[in-house]
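Here's a solo chain for you in structure tokens, the form predicted on its own.
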Amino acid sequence: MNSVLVIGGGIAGLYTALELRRSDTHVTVLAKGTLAESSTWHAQGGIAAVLPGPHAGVGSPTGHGQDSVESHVADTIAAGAGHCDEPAVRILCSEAAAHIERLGALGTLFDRTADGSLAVGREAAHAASRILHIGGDATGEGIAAPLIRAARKDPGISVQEHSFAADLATRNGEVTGVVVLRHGEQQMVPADAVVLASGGAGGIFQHSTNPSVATGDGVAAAWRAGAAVADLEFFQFHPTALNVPGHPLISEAVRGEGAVLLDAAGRRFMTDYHPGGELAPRDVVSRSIALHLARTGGQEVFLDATSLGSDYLARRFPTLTAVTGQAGFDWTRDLLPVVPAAHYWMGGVWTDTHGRTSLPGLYAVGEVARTGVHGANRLASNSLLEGLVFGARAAAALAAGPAEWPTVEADAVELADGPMQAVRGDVQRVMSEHVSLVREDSGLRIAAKQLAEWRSAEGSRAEREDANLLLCSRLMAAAAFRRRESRGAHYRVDFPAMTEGPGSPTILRSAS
């Protein structure tokens, strides 16, 4: 493999590029904005890994003081509501420690305890303390910065920022390059293979923790080129986004340290909905907030971290202390108004465990991919880990050379543009009202009908982004309509029960 194009400058893209350099492959990394605009850079929470040594699992509520890969596997599958691909989960959890070590070699400085061992914390739905952090709550930046430095320093990696991957180029059913929009000019960039690492699509919804560049570009481009997509109905909403413009995320770790959720009457309500309370899986907490607001007529709930103390909050969460202060709150004394916000897409471009999609020459890693590790609901702090593990596996597959390409059975879907020009705000409103935390038949039909009446333009970057959001919205609504059960992040009022046994994936491809 002589030349590989990697689309995306977050952890998945940069780590894949650096791993490809081990086989002396020349890599071009295309970043839509700057390398610091990725979801990785903004991640506050940590990265989950079961590590060897005496520090592993310290503080575990199991009382054993030890953790295990099997426990991490079990927690991931439980959070995924029985919808995970277990072989992929085992790969994720068993290969984690090696990649944490590799990050250390690249200059990543994880937080440590007073005796010098790696500090590990606990987050929702984890049975043990296995979450590594950097700077308390600046893990994303702490991981991204060394990766960016390493990529810029490597003469075999060409980084092109402000380069929008508008479409994939194909010949005879195989990906041959990318159509790139840069500084208003369009050009074709050929490659021996393309790796999608373009992140998610939080821009589908009105409230999102994602950076503005998250407009579903990778899923949309892969669909147009003919690749299969899977499980697009499963979109995770983070329970605690600060209810101010921009909706900055209040990390899961704050609840892991003891913060609680209160309603407008000052009542702690989460234990009414789940025995795990604030530490229930994310889909449960987010949906419980939505249901509680609907039942009480409230507009927001509040996160109470005051019991943690000012010194501890400042030391453990320095970034969040600054963020909440800039928003006008002193969280050592004030309750924080929070709302669930679109956070992470469990579905995406279908891949095997080597990152290979159904389209020869195209790989996908990170949030844009559906590997099966997250199932119907992602376990906290598994996202950064997925980018590492499957980025490295994709790089290894590319370095190994030609192999039998995977195929997958998929339902053909026909999508056609309507007469009206799509407006991003209108798309977000329809999706937020009918295809978000709580869904039902009539709302999904309304959404599908409205989305079908819009068309998209393909001129400027903004127009192409709107086109991608519209396409991803149509696909999500179609997948949600097909799943007639409630599972993980997909909750249907008209089908509130989860069918017995593991869920079957919703796999779609374009009929055209």
Ligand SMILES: Cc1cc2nc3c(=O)[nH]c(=O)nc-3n(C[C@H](O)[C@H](O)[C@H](O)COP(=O)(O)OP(=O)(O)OC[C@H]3O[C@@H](n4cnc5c(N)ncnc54)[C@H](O)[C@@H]3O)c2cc1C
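Got the form predicted on its own; could you also share the form predicted in complex with the named molecule?
Below: the lone chain, stripped of partners and molecules.
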């Protein structure tokens, strides 16, 4: 392989590029903003990995003790609500340690305990302490910055910022390059292979924790080029994003430490919905807040952390103390207005376990890909890991050269534009009302009808992003309509039960 074009400069794109350099391939990395504009940069809690030797931990304060890849596999599959591809999960968990070591070699400074060993924390739904972190809750920046430095330093990697990948170019059913929009000019950039690493699509919804670059461009471009997409109905919402522009996350750890959720009347309501109260699983808390707001007519609920005390809050949550302060709240005295916010898309471009999509020459890694590791609900701290493990596997497959290309059965879907110009805010409103945490047949029909009335435009970057959000919204609504059960992050009021047995993926491709 002589030249590979990677779309995206988050963990998945940069790590794939650096791994590709092992085989001396020339790599171009495109990012539509700067390299720091990514979900990766904003990741907080950490990255999950079972490490060999004394670092493996089961809940002891230092984390030392016993953990196993098997346990990480089991936790991932349990979180995924019977919908994970087990072989992919095994790969994710068993190959994790090698990539953590490589990150260290690239200059990532994971937090360490007083005795110098790697510090591992525990997160909800993990049976053991296996979450590596940096700067406490600044893991994303701590990983992204050394990757960016390494990529910039490598003469075989050309980093092109402010370069918007508008579409994939194909010939005879194979990807041959990318149509790039740069400083208002459109140009075709040829490549021997293209790796999509363009992240998620939180911009579909009114409230999202994602940065503004997350507009589903990768899924949309892959769809237009004819690639299959899978499990788009599964979108994870974080229960407690501060209800201010940008929706910064208020970590689950705050509830873990004793903060409670109150409604506008000042009443604690979570136990009405789940015996676990505020500590119920992430999807349950998000859904309960949405149901409670629908019942009580409010716009937001409130997180009360005042009982934790000012000293403790400042010491335990320095970043959040700063973030809430910047937003004008003194959380030692004030209630924080919070809403559930779109956080992570489990679905994406269908791939095999080597990052190969159904379209020859096109690979997908990171959040844009649906590898099957997250099933219907992502286990916390597994997504950064996915970018590493499957980025490296895609790079290895590219270096190995031609191989039999995978195929997948997919339902053909016909989508057509309507007469009205789409406005991003309108799309977000329809999706937030009918295709978010709580769904039902009638709402999904309303959404599909409304989304079909809009048309997308080609032109500026903003117009193309709007078009991509509209396309991803239509696809998500179509997938949600097909799944007549509730599973993981997908909840249907009209089909509240999960069907027996493992779930089957919703795999779609364009009929045209």
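Model, not experiment: these values are computed from the prediction. Positions refer to the first chain, counted from 1. In this text, the rigid core denotes the largest set of C-alpha atoms whose superposition between the two forms falls within 1.5 Å.
Novice: Pick out, from 45, 340, 473, 281, the position at the hinge of the rigid-body motion between the two forms.
Specialist: Answer to the hinge question: 340.
Novice: Calculate, from C-alpha superpositions, the turn of the smaller rigid part against the larger part between the two forms, rounded to whole degrees.
Specialist: Hinge rotation between the two forms: 16 degrees.
Novice: Relative to the superposed core, report the C-alpha shift of residue 300 between the two forms in angstrom.
Specialist: Residue 300 C-alpha displacement between the two forms, core-aligned: 3.1 Å.
Novice: In Å, how large is the CA movement of residue 313 between the two forms relative to the superposed rigid core?
Specialist: For residue 313, the alpha-carbon shift amounts to 4.3 Å.
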